[in-house]
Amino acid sequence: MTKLRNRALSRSIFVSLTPAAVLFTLFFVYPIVTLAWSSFTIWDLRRLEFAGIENYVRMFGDRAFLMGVRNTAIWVGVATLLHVPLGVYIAVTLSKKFVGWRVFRTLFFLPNVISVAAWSMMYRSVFNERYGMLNALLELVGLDQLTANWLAQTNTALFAIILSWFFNIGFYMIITMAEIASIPHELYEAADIDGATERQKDRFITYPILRKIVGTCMVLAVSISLVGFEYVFLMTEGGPANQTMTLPLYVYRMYRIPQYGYSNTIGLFTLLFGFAGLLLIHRGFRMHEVDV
């Protein structure tokens, strides 16, 4: 009877998971096996033959490429290093819920509601070399000589660009926000009967209960980084001079020529980028343990 029913169990088990395990086939494997396959290969719209390494060396030669590596890695070093950061201690702040506390947790989330093309178009809007409102502003103040046409200047377009996301930091805010409402009142007040400063309160209980939280937001981070398009392509499209050149902006470049074959080696390696990212991201927050 035990076997009837280890059977039974074994093959209900079988039967549920086959069609996730069909369509996580049909959507993550097979592309993933077809990206790293045509990477060996010339693809175009005239032939399809094996070419060995030869995308790989052209990848690393490419200097459009490598600027597209610096510029992700930025990025992903801005994200991580400054956007969770400040993102994290805002929500540890708000969450002490001083009066209007609800009002600038609002106006900190609130660009994230907005869609990417009018925030591009904003921001496009707001650097204009003749009408734009930051050099109207600096002209109001009398400093004129650091006006700038900052989208089409080599030296100032990546940093207008990364100074314009910076509202990413009402994501990761709300996001602890969260995780912060389910610590335990009882840890805070036994920390005041001990007589704790809301300093030591945040050290030594709100930060290390929210490693793993943190771990995710640069999860996130990561993964928002590295699939961010549409940002960059309606605010420079990579220029000037590749100044702003991102992987994926430059895998969409790669694949409209069209080479097929080279974007895909582009992908892949923005794939593993990723990759070897989140793993760094998974070890260091030690996202693997279990917290007691």
Second form
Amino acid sequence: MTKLRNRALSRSIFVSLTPAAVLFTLFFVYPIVTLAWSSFTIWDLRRLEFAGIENYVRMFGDRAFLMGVRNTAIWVGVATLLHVPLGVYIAVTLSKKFVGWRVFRTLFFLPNVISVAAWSMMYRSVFNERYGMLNALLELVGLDQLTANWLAQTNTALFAIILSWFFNIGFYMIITMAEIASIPHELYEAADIDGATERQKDRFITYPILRKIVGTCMVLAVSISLVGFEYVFLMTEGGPANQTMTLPLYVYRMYRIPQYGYSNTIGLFTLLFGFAGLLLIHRGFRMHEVDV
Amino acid sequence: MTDMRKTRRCAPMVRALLMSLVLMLSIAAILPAGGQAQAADGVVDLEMTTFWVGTNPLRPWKEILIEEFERQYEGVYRLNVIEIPGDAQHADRVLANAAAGNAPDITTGNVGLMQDLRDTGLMLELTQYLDADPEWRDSFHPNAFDYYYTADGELYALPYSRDNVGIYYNTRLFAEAGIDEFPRTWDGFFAASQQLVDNGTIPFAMDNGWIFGLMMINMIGTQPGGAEWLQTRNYEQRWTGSRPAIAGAELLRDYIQAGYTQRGAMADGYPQAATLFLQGDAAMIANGPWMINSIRGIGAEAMDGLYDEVNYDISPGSGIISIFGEAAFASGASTEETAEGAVAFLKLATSREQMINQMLIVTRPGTVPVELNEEEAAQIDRLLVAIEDRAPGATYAYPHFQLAFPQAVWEEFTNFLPAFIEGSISTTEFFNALDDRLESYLR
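Same protein, different condition: the form predicted on its own was shown, now please give the form predicted in complex with its partner chain.
In what comes next, the whole complex appears, and the chain from above leads the way.
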């Protein structure tokens, strides 16, 4: 009887897993395998030849690629070390539910429902040297010497793009607020009885409970910033002089030349780069541990 | 025991994965290798891709071409036109499909796309069809195919355009600044620009790309040895160490640094630059004859009366960007029927009638020289006539950037240009970046 039940269970697992397994193999395993083997080839429109580690040697001597690594690391760093903590801080603050907190929640989250393309175009206007809002503001307050061609100058382009991306904090804020809402109220009541201040309640109750959701936000921040392509593509296309180049954009640029093999080498590197980052967060936030 | 349990638990998953692989292979086996060219009704289907859509100036001509082809070959060929807005997006998609072994029966694009398509080995070699029809072959201008012949004399694309790219200038703004005629030397060009600035006018509308590239080519091409350097074939020229290239690039950098373009030009695209000229805010812009329609307010917002104020001339330094076949048609037809259909389309597109249509609609001469009768000549736009009249008198003639260099170098050019202009990288560093990209392209 048990044997029969096990067989039925196995069959149902098999049936329910098959569609997912097909899709997983087709759209995940196959592309990654292709990415991996083609990274060892010279693959363009003329040929597809095995080239050993030639692409890898080229990659580490390629200044544009190294700039891409630097900038991608900065993007990931800004997202994880600035956006997530700020998002969490704002979430904790808004969770106090002071008068008008809903307005602030909407204001912070609203930019996340605007398309990246529209957002980028808007910021292209903001940073325009001739008619941009930022220069107009600086001129208005008498800081003319600070005006710049923000997206075309080597010393301001990366800063300008990072600034335009700032409102991503609303995304982490909303995730964190959902988690805060699920914290049992009794914990705060007990703290009140013990005479805990608001800051103490945040420090000893809220933040420790948020550890895992912060880790999740970090994971999302890494993956979003690693695949983040549109902002840079639409605003600077990686220029000037590769100052805003990122790994996904460089993958695309090499694909367009077209050097598919080299493009896939950088793609594989990006994949491993992201994997390393996620592993670090997983360990750092002890996400595998079960809270007691 | 534990191992056995694990094995049993894993068995469904392993089977599921194996099953998925079998399914994938089955799907791959069932899928047809290519499309059917001949439909059940006996009409041969031809797939055509194009970016001549929306506000593209070539769209009206495309519509006439398609209409005429369908009229002439009704019941024989059927055109399935795939419209992909944006030339870059069109090129990406056509190349990606070609890399996967699926090239369109008819496509169009610039010389860069044509070269990339040729490299796929899927495109139709056209000399056999031209030789089979000597009248058609001999109808083309003798230099028409220069940029398309391979070293072995093979031809994989058929150019249809011939452009003299000059500089448009606003005669009213020139007169208001006290400038009597378009400058003939670069010193005169700088002096006139200063007069325009003094009069509160933006002398030259530029963008970070196309227009800038045209002016840099003009400034290089009019240096001693510059035209020859730009005409070097097979991408054998290098930027580093090239005297005309250094002189031309630095001349243009000085021009921008002197403030003779709009503020923030390095972050502007072509539309912003063109708008400045079309609205009468900038006195000059470099572009091909296809901009004439925009100046007339067709497909673009132009200031009332602008067309009457504009004139068109060759570059200071007596140079002209003269291009045979900046753009071409090509065919990836894979069967005899579709190849014949594609060639029929190419013959139609390069016929005398269509060359005149191109001249009238796109204000662009073709690769087939045509003698115009009085009535036809009267319809040709005066600005096109102006540049066609002045171009033969230019001392230097040279191709533009995209003919002289591959797309990869052009992208690196626009990438490094703002840093070069602001002075944060030297001419040598700028040129090294361009040469590095060229080397990596040729690798």
